[in-house]
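The data below hold one chain only, encoded as structure tokens and taken in the form predicted alone.
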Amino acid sequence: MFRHQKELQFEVKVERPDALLARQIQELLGGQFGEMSVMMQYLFQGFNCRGEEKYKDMLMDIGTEEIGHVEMLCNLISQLLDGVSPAEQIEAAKDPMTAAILGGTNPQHLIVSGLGATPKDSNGVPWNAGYIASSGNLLADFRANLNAESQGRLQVSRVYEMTTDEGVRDVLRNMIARDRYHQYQWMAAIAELEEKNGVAVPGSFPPEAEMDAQVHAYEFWDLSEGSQSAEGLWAKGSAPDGTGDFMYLKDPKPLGQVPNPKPPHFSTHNDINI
């Protein structure tokens, strides 16, 4: 079960109000990488994970500290919104440069929700679970879950740098150093899977099942003008887990048959054969 405490994880403290601000930091609430993604990914991954109990147990306490953060957000909102009013934003767009600013407030911050957040990104499109990761297979997803912190991190990094709030931007480099950590987190637990598993996912299908096809497994094909690419550590050298060497293909060429589809069924109507 949860409880709920009263107290934030951190102080949420505004100089002032900011009607655009707070939409933008919609973005970190209600976007693909804001904390409602990161939030239902880790619990999710929590409620469904079979296995070591440790990796639950370390889900299900990072879920948590996102709940919070999720709340944390939403205050900070609340407080950028205060003394918002109909009356006032016509009375403020009489002067020209102010006008231009409450063009890009949120409009839904006032009709909708009465000067709170929403579940939704910076532009209104509501946050939708096709966010998430969550497939069972623990390395798969603590890798995506190191994706989402390092998208995170780096858009309330920019979000910070939008503002000259001291009070959110106190709030903001707090969120940025929990993301440092669990960047931390997440590659440490990769790295213990990895060195339990291998590198590859899933560890459970090995490379002798690829049979003729794993050839395959070690070939960098270039695609596109230039050969810059061959010069990375994927093109030269051995695979990570030192199961074979990776080879350059400069000018690959196809292996498979043209495709030649049939025609369909007259009655799907495609009007193929008029």
Contents of the next structure:
Protein chains: 6
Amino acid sequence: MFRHQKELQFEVKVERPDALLARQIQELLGGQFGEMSVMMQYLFQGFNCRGEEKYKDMLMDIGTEEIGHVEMLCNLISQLLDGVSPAEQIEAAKDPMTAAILGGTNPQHLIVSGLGATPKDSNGVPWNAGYIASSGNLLADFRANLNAESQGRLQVSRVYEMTTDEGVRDVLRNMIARDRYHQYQWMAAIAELEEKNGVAVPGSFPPEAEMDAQVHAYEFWDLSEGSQSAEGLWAKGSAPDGTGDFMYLKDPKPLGQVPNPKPPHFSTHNDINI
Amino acid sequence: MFRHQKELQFEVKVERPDALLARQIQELLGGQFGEMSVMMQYLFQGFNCRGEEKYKDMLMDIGTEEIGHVEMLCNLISQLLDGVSPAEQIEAAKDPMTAAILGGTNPQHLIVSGLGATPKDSNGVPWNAGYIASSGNLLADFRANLNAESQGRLQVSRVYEMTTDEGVRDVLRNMIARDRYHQYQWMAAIAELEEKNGVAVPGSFPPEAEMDAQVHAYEFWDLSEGSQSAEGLWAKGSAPDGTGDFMYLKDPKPLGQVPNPKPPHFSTHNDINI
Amino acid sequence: MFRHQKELQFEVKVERPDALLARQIQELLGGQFGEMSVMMQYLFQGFNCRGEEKYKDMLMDIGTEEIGHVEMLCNLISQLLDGVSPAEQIEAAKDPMTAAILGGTNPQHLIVSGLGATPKDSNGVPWNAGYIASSGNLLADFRANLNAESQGRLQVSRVYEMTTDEGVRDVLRNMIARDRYHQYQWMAAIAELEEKNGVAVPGSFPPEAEMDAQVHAYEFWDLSEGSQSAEGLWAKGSAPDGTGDFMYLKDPKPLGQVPNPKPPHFSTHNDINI
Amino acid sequence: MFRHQKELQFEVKVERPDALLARQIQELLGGQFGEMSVMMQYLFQGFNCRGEEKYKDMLMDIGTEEIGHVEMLCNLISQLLDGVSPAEQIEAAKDPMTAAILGGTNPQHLIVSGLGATPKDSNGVPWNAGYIASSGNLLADFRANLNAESQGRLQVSRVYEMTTDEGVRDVLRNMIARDRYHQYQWMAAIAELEEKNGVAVPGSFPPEAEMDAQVHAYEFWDLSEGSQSAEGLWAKGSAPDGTGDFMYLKDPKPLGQVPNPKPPHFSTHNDINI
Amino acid sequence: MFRHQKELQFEVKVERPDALLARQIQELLGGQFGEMSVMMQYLFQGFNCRGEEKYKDMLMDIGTEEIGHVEMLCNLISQLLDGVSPAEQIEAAKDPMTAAILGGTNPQHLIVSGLGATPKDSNGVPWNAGYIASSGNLLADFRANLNAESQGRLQVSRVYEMTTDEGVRDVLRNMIARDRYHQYQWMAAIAELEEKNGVAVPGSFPPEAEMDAQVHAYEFWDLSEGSQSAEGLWAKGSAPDGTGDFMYLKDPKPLGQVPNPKPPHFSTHNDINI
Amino acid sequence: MFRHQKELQFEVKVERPDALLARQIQELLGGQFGEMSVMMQYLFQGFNCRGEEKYKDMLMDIGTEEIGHVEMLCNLISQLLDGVSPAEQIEAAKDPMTAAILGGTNPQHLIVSGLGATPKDSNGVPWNAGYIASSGNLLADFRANLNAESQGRLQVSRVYEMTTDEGVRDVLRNMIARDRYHQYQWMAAIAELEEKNGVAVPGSFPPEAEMDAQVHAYEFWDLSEGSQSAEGLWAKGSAPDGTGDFMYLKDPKPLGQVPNPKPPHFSTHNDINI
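Now that we've seen the form predicted alone, could you pull up the form predicted together with a further copy of the same chain?
Starting with the chain above, the whole complex follows.
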């Protein structure tokens, strides 16, 4: 069960309204790697966690924090939209410059949400649950989380560079700092689990079942012309768990057959050979 | 520019048709972490890569390989659907058992694709580009790739456990082996980049800009009752780059204000105070 | 079966083309609460209606009217796009001001639809059937309809405030007037059904089945700090059907257990306790 | 800011696992009118609320409660999936009956989420933010909420009739009872606002602006053959605010013109008159 | 403006309910090439038609007919769901066979729509406007229409083969017969327009503008190993408008450069060369 | 299996960066009829092709070429975005004109993809597999392909008219020329198949099964007022295969019944007659 406190986790005070920036910040709220995504990703991972109390508690701690981040960003967007009004559009119609600027804002902030944040990205595409991962395997999911915090911090940093509003920058600074810590957090959790389960997900798939396939397991197939890729650690290094050495396969040949699927039954009406 | 060879990368020969398994394998083809996702993710990262020849070449190598994996899975599904026909549904109508089994298959394999694979997941949801990441920051993206290969190998392993068809298992074994290597590959590439850029993405955000926020940067906020989460390395360890120590914040207090957004202009018709 | 008359239900004559307004009006056509939604919602409710002739006929009357509203809005958008052309973009490239204004329009009006309306919202997101409701329970659905007309009239009113084009305003005035009546219409129908079925949907769920749960049924759980919410009729009033009094639960305690789901079978590869 | 308590709001204990029921209950979690929808709808309405403290507090109370309902349903689904495993599919392959039953379950519960709930509906369609409404106008939004609770309680009642598992029924009974109260709650709030703002949303649109259109405002257009619809209160009653009487328009004539849009500029390549 | 007649265009009487078939027929209603698609496609093409009265009238005729086809299919599905009830699920729970059969049906037919048709495909994916085309160029759009009727008739034919219910087959027979005529209809309209505008869409793009590119315009690039493709008319024939002969390019070489995009400005935080 | 060559198929060199044009060109890449669609459509048709070697090889040739077109467009977009940076937004904030122009660009090009192309359309809607067709019936699918190339060439022609950048125009010229050839190619392949299978898809549906329905098969139903549509070849011509003459049905009467579906079982809680 959850409870709500009225104060925001961090202070949100913008210097001046800016409807264009409000649109851009929607990406950080309802985009693929926005706060709605990490909130739902951590909560579902926590709700679904089976038998790992320490991780479950941690997921619930941070998932709960992220609900508050969604709250903060909604407030940020509300403040950036302060004072906007449909009536401005009429003014805008008179002055081409103003019209042009308003043309770049999100029409739904006026028409649909009445100056509120929307659960959508910076182009107005609704958030959907196809963005998040909750697999039941914690190592897999913590890698999803590390990715989400990396993409997320990158996006916040870019928006930071796009404004000089110090109020907005303060909020973003806090998010950038938290996202750095959250990257560290998932790295630490990943290190713990790799220690226990091995570095390849899932750790429990029996190596002997891969046996026949292992002949080709460590080959890097050079399928794009040029061999600059031979210079990387993936091409000349060893598996991090010491199970083998990588091999650069120059000019690889296919190992399979030419496929030759059967014509289907007449009643599919594929009209083959009629 | 691309070229196609007629042979599949690995052999695909099923022992017997199985329309239910065909539906399940759609997840590995057109699901969130299926082969369409890694194919498009690596190709877009490769196409968009700016100024890092070694990585670009590597992305093109593996992206090109993945197009061939989509090809292999389409063949696998075709073979599993061999011999299915609408006429069977009429037989099924007579025998409740057969009806029941056919009821679990994907109706679109018969009605829409004429026994072909579809670019959709195991529940028939079309693949969409909201699944993939290509940010321009290679470290962020390689973490996305490591995640994709981890989730992907996990899903293939689960399907492996769901069938005894040794032909199908051979294909899956190859995928499981390749996905292990691909996890190693991204780990190696990540290690190289972390060495160069630092472990927090983006490495180039100036630490001094985070200054004020840093006071709270390393705090773990215990927002879910219980303190099992205090036992993890994220709560008592140090930043991997030695920039500070983590701190477990028991019973944290909000630092922000109670938000108080302004009522909007009359012309929004929010009907406040009328 | 349906028939079409060439005349529009109401006159549509704009004063001057305005490609920016054309984009905004897409929201009223293909947005979540646009005319496509009410058209499809009423038609599906009507088509699916079982055994209530009066309501079915009424749904078909209004659903059929709404097809004509989609037609009107397509015409409105066409007129607002009159005279736009790709060639203008070339002019625009020369004049930054014009470029800026064209930048705010919907590129698909030029590239995709050739100056026609699109079945999408003001941000270009395609209409989808996840917007509409048709449950088979008329009271539930009429509440969906009242909501749709309320949100819809609100959006039309806001667009009305965004333009001074008296031709456009005339069309919107008609829509605003019709949507007021449609709100009244659903209120009247709701009143009839509440009289027959009771005010809680579904009316047919047996009260005795809720018995044990009823102890907590009328409690308002104060889960957000502050008790301003205690001042509403939901906190101190009575059920509209006189079945009980509401109770404000200050500082409520959870009634359930701490969940403790079982670790899954090894073959899920969740990697727990390995 | 939010906090989490470990106990569930209400107890969740199923009598026996049932993977088919788990799939069905996904509708109540991630469907159009499932708990994810009301949770996000109330939270966004609360976050975006401008200047109406009593309503904002109330929205935060109930939005916060709904996060806990998502948690409860995830637990319910986890318990219903207890003991399911990929290995069962192999058993199933041997016994057509078992195969058939497993064929009706959601393959993603095994392949994707590792026996966890997914943020999707009963057919595996991901939840998306196009389901929710937050318009800034409280009366409009409370009607959306009344609709959501009506549709939601209807769906829970139907699932209740689909199982004899008394543990599951207890959970559903609680939801049915709460959803009844929540319907009353929104009715009470609606009554308050209708009192203040008038019954037509938005109340602030100036009646005189509708003037010309009002001639036709109260007409019911009989556009579907048959006149059973003349028997409803919408056809012979009066506006609830006494502003006029409804009129049944038998065989209505269109009032608009035959549209005649202009052929576009050559550079659109519409190929008209070439 | 539209009007509705109570009778269906063609008779719809099923022999016996069949919830599995109801699910399958959803594909013909709400799938990519179902009746909702042709209805919306023709209506939007008609509404958006500029200056070609004959075609516009024809589009409105057939678009209006298709609304009636959606109506017919909703009725068909309703009849196939007759007598289904949640209570059956309880019976099903006792008998594994019945459970298995019900497991293959669409849970939303019971839980969401109360035995009504849904605006979704056979896997429950909501219809969306990304399925339809309305470009403003009639020749392009009539090709879209010919495709839609071809895919549609194919799907109906397949479902026809899946049932022995003569009532259902009668409805499908009518659809199959109409879809044959509709294919002829679009062929006839296409022939008229190709005569006027030339066979390549758009006809108005000036040939001289293509000049430089024309050197390579008629080459078939053999990019997949094997040269069976050399045997088609596309490889050795001539342009249908006699503007040139096709040429089979064996082992084609790329004509472009190796791309070498510039590293971006520091403030994108792509972290290149730091 | 596939291979990649580093050179692009055709040269891509823009004269000057243009972030607005970059957004518009996204339509040609990730829109409904963009290069991602034809690439995936041809590849899936090729992968799924059963027993028609000549067509399969041809599909693989052209599908493989289209992967290279996606590559070319990604490069084109990258070049158009060269030199854009978040820092410009700060400059923009100072100069309303610049702000206005940047307001029309796609915010995700800066925030999400770091100056890379995105797999989305010009409004930022992600590409999805609901755009493509692969039915197993080659004639049906080649009509889908002819449509795709027609819509595609139309869109490219329109964008061509929107810019004077001769570098961009050269790329578009090549696409326009190739798309003309591709239209010819599908026409040639269609002609071959119509010769073999008949012109109505599917050719294999037995005419005698349509028998009863054939009475009405060739009727054009005049359901939209006005009879301009009587002037087309669809109204007075003959079936292209000489199987009958078309008939214009003025004022057609419905042939079906007034539907009267049964009230459902109590346990659906539709609340009828309670």
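For the two forms, the rigid core is made up of the largest set of C-alpha atoms that agree within 1.5 Å on superposition. Numbering follows the first chain given and starts at 1. Since the structure is predicted, the reported quantities are computational estimates derived from the model, not experimental observations.
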| query | finding |
| --- | --- |
| Core fit, then Pro254 C-alpha moves 2 Å or more between the two forms | no |
